[in-house]
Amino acid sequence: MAFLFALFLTGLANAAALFLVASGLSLIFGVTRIVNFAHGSFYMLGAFIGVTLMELLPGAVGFWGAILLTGLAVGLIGALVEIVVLRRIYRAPELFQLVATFGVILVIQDLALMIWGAEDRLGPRAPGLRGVWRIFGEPVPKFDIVLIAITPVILLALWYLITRTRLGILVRAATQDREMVGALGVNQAWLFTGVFALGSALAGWGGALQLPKGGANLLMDFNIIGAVFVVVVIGGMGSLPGAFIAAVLISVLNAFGVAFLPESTLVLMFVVMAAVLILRPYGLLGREETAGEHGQVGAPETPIRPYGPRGVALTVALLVLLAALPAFAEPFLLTLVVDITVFALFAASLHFILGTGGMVSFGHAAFFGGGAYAAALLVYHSETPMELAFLCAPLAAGVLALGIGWFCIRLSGVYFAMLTLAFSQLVWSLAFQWRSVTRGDDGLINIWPADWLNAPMPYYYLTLALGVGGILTLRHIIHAPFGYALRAGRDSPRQAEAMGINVGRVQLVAFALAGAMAGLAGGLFVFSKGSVFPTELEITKSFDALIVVFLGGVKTLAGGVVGASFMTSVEHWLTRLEYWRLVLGLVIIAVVILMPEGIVGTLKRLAGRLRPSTEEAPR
């Protein structure tokens, strides 16, 4: 019993830093509606700045003073990011800010590497709190007890700020209806800057406060951001009390999981999140999200239509060029085009449900990696012919998407996205931990094409035919009655239902079709590389697809393909540099600021200005 109580106290102590970071993210999302994936980077900066200040400032006053100064410093950095980057794109399509925050992550990663180096930094012990207290005979670190005492104080301070001050009244008002707040004469720009700075400061304090327990390293941002989003979603987006309850719940369960079922710790919090969202679709204390209610839908979309003669001619010319490429190109260029085609098909499958169906998936890699693993497992364990194994890739991914989609389509917005992420993590953990079948992180190797395809040129033409064919099939479906029904369900689900459209069924079929196409891309990928590893199922793979869709233009049909081509080409060249993440992050931020409608959307708008309005604008 004493051991269980000690585990409970450990969980409560771990909840302190997690709640600080999660409360900052909850505040930022509640007011600005930004899905801030750079929030983990502010947590990492808090740890590095904190350990640096603690080395300079001696004693207990220096330790706690360093934590205070760290939060202020990270808050200023957050304000700078908001003013320079995010303020310019608040009117862009919903979730477009996610691309900008991804660029911020890359920039901060390399800046931290340049300033503090690649080695981990150990945090100092808190002065006067170096020992343990015995509770029921079990040792509990003194610092843990202090953290347990601090956490409710932080919650009360935030509650007072939100409910008893003028700033809190404005924050709550902006959370409910920020357009009305602006109409009443409140300077929204500075309100958003202040809230973003406060949220960043909370993340910085969280990073500094955990130093005696964890230290500082360059992987902290990615290690914390998943848990933070899980906490915010379980509690309810924008709810501070919900974030507190969820932080305690996740931290305590994780402490018990480490002690009694270590294998579960990789996915335990995602299982809890999936269960909560299935039972309470908007979190414990959250409310329903309505698409576009916060004025971030951007400019109205023009009706979709097939390419005109000029668009068809350009497409045919590009396909002819690609078909003739092996005649004069080097093998490296053929490999690059294969990579671009595979990634373009993967991105187009996500764009199909995101742009046309309004379903934002954070777990689309489950279908890409699922298709790759389905084919690889058949070849590796049963020596199935490549042709048959390849056919199973889209089929298995489609069935997987059908099962996951059955749960997910009941939700919308960020909650839908996070539930797809939860299921994706379950699939990843299966591939990572079921070593007897998947070989874990050693991966499945020697998965090569059949003899008649085992050369650069034949496989290039196979990838080109299936990749382009898959993309054109998706475009054809978008222009078919099914595509219009899917778009109707996105724009006005109640009116679509009144017209006789079964919105849920249409969305489920679209989700399964997108999963099958992602599986097709995964099948092409595994036979082109000859191997597959659990990394193809990770969160970062899903985010890569999201980034390229938004970069290309989520409101254009060619956005996913153009974004994938742009990102893959840029990465191939920039990865040769020492600080390539810094350069790539700056490129992404520049594209986001200069082209808020995406690359294709911006080019389309410029083309419309340059020619008479009577001419047809390409989609």
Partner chain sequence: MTLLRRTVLATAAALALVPAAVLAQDAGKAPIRIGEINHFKRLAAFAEPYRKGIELAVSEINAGGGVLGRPLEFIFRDDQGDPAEAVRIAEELMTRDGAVMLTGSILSNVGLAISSFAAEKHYVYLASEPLADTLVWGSGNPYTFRLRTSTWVQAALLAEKAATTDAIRYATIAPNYAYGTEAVEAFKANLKRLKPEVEFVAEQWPPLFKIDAGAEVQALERAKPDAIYNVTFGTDLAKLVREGGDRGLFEGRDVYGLLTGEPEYFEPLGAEAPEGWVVTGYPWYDFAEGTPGGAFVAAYEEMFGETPKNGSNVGYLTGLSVAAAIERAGSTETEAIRAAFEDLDIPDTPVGPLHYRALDNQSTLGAFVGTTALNDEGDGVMVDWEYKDPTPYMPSDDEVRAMRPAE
Second form
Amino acid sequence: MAFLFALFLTGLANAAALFLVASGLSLIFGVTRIVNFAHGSFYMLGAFIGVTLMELLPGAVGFWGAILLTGLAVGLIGALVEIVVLRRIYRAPELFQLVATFGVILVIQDLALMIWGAEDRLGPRAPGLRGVWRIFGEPVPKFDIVLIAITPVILLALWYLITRTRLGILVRAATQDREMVGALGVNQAWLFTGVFALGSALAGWGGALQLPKGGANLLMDFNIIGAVFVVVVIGGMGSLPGAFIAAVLISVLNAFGVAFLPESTLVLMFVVMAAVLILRPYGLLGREETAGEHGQVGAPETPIRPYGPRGVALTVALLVLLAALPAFAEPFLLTLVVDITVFALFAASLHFILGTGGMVSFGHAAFFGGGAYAAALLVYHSETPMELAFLCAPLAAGVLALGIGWFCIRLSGVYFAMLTLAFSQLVWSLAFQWRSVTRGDDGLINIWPADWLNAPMPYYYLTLALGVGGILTLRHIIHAPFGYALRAGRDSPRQAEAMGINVGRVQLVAFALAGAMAGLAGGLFVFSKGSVFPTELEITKSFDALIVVFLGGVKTLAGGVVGASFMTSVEHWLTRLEYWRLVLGLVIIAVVILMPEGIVGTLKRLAGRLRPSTEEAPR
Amino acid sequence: MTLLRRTVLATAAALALVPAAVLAQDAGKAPIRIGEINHFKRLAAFAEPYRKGIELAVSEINAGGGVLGRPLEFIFRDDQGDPAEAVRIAEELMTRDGAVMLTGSILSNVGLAISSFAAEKHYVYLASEPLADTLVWGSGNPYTFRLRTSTWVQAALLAEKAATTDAIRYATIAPNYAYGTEAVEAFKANLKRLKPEVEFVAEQWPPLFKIDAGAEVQALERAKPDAIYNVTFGTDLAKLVREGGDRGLFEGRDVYGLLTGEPEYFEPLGAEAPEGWVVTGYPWYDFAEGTPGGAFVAAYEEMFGETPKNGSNVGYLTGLSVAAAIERAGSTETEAIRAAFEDLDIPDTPVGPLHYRALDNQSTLGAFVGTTALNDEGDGVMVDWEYKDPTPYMPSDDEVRAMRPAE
Amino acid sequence: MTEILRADTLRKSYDGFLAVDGVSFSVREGELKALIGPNGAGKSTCFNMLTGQLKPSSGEVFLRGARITGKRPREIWRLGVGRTFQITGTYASMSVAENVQMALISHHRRLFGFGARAWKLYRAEALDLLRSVALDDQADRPCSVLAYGDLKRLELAIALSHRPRLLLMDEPTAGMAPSARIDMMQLVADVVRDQGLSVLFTEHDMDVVFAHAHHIMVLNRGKLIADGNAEAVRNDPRVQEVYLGGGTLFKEARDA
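I've shown you the form predicted alone. Could you give me the structure of the form predicted together with its partner chain?
Every chain and every other molecule in the complex is listed next, the one we just looked at coming first.
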């Protein structure tokens, strides 16, 4: 019993930092609707700045003063990021800002490496709080008790701020109705800046407060961001008490998981999140999102049309060039084009459900990696001929998508996104932990194509044929009745249902189709690389695809393909620089600011300005 | 201010990299290029010292006339820790940048991806830092050689020490991924062989770099083990040491730490470094002046103004190995280099003679085993250490042959 | 005239509050019938139970004698019931014609077609429908640039596309200029006459109601207090009581 209680206390203590960081993210999302991927970076900055300040300021006053100052410093950095980057793109399509925050992550990573160096820093101890108290005979670190005591104080302080102050009233008003704040005569830009700064400061405090239990290192940002999103979603996005309950729930469950099911801790929180979302689609204390909140904001798309003669000619020219490439290009260029094509198909499949279907998936890698694994497992375990195994990649991925989609399509917006993420994490953990079948993170290796394809040129043509074929098929479907039905369900689900469209079924089929296409990309991938590892199922893989779709232009048909080609080429070239992440981050931020409709969207608009079309002018 | 300058310089240097290489080519004999692929950013704390070790080796080799009369040059490329990215870069290095062989990787999965690719394309790959033994055993191939001491051997060394104590009940804690499981299995197998009566009463598997140290310590304590075998490293180790120390987990218990004594992991612990653990590591501070080890440490400090890590040593040995193999091959042809690596002998390295076994392409780099203590300055160090030749601890030749796929 | 729609003691309660309390009525073929009542009377709730958007707490809905209670909106639509919304729900990313074509594609059960080009399908039919609401000259404009009144007419065209026998219209003239309202209702009345279909609509504007509705139902606090022709409803003392504050409505209606 004493053991269980002590374990419970450990969980509570762990909840402190998690709650601080999560409450900041929840606040930012609630008011600005920004899904801030860079929130983990503010947490990391908090840890590094905290360590530095604690080294400068002596004693207990110095320690707690350093924590306080750290929050303020990180808050200032957050404000800076908001003013310099995010403020310029609030009018961009929903979730577009997450691309910018991804750029911010890269910039902060390299800046932190420059400033603090590569080595891990051990956090200083809290003065006077070293050692343990005994509770029912069990040792409990003194600092744990302090953390347990601090957390509710912070919750109360936030609660007071939100419910009892003018700022809080504005924040709540903005959370419920952004337009209304403008109507109240408040400068919305400064409210957003203030909230972003507060949210960042909370993350910074979280980073500083955990120092006595850990330290600062360059992997902290990615290591916490998953857990933070899980907490915010389980609690209900925008709900501070929800974030508190969820932080405690996750931390305590995790502590018990460690003690009783040690191998479960990789996925425990994602299982909990999936369960919560299936039972309560808006989190524990979340509010149902009003329709359209996460649909397409900003200027609506113009009606789609297949390319005219000029577009067709350009596409054909590009394809002819690609087909002729082996005749004059060096061999490595073929490999690069294969990689680009595979990624472009993967991105196009995500773009299909995201752009045409309005379904933002954070877990699309499950189908890319799922397809790759399906083929690789067949080859590895039963020496299935490559051709047959290859066919199984899209099939298996499609079936997997059908299963996962069945649970996910009843949700929408960010909750849909997070449930797909949870499922993709489950798939990842299956590949990671079922070692007897998948070899865990040793991966499946020596998965090479059949002899007739096992050379750069034949495989290049196979990839080109299937990759381009897949992309064109998806494009064709967008113009087909099914694509229209999918778009109808996105534009107005209510109207679609009222004209006999089974929106759920249409979305499910689209999801499965996108999964199958991602699986096809995964099949092409595995035989080109000869191996597959759980990294192909990781969250970062899903985000890579998401980012290029937004970067390319979510409201265009070619956005995913163009974004993928752009990103792969730029990244491949930049990684040979010393501080390539800094440069890449700045490039992404620049693209985001200069091209708020994505690369294709903005080019299209510019072209339209140069050559105004008479077709759409009112008559 | 210096920061800004450093950034500008670094970026400028990086941008200038390609023209500089071209210039060098024009100026004299074309360099022999080696493609080095690593996670310089993602695991900067481990990759940076490794890179510096290579740079030191290269500068010494070139000062001594290079290899085959040509300068040696490493092309460093960042793979972001992504196996697929690494494979693409490997191909670019070999087909476009004129590399004659590949080296690198810390993460085992990246090492395995490059290894599989190298075997298929017939490129020589020296897996310098990956920890997974399957690289040379279960998934071994003729084109992949491996420098770093095998996990099996390091675990066997600790098991040998453990077998001499009275401890019966053992608990293990290891990061939940392939290296962690491999390290635990190796320790169990060796210890059970030496002392069949031992019991393993708890196995903890924290996710890599996401340890919940408080709960892990409580779970270990609850099993009431006589001894603990630790495989965690990096931030996980720091947190474990802190929570375990506070909660008295290590009191009256033997603790065995795989790699715990490597400066990468041990130095950040500072004055909180645990005392009395039996660990493998890299005690550079004890290398006497005038010995090959001491000379390496002095040269490293001279060149970089910092003390070496274990990665520095591995990087340095990577440079030496590559140079020796190409020198022995007498050419830069792949097959010649591959043949030269088999049974390659490098008599003088900072750790003594080094040999690449033809049996499994594994080097005979040994391991330093010792006990942790705090020195007079209050820093954690290894004491009573000895450098162990791995050969007696390897599986038998027949066992190795059975594990390796038929060639 | 035979009965096409019948509601039988419909009830809907939210956390104990009875929004609709035992409402029964019927709509006959070829009839243009209005459902009116003050704000919060339960019109929309009542309406949404007929169209499947809401499930009644109790009571039944029959379409041509067949029970449709609790069926989904799309199932009710397939049974030949069209509907329009108070706040229009058109597809902003499609052209005007494509909005109608979408309904036709659904009607012809070709939603899961992967081959054809959607904007080529049923275009002639769609243009016919647009002509019937005088929108054919705007067929190829993006739906997002239409004026509000045009959107309402587009919605009517969409609702008529599967040749429904019954049309349920929630505030068909809401948000329109007064003259446009009359035009809109005239359009609806013409359609009813030409195609012999039945319409049930809710409406705020009493001019519209009394000018066009054959029969009028009045809902107050969830209960039906009157159901009859314009004259009978106008003279109903209970209705007068309910609308005492808004007596101008009746004055205007009398003037009209």
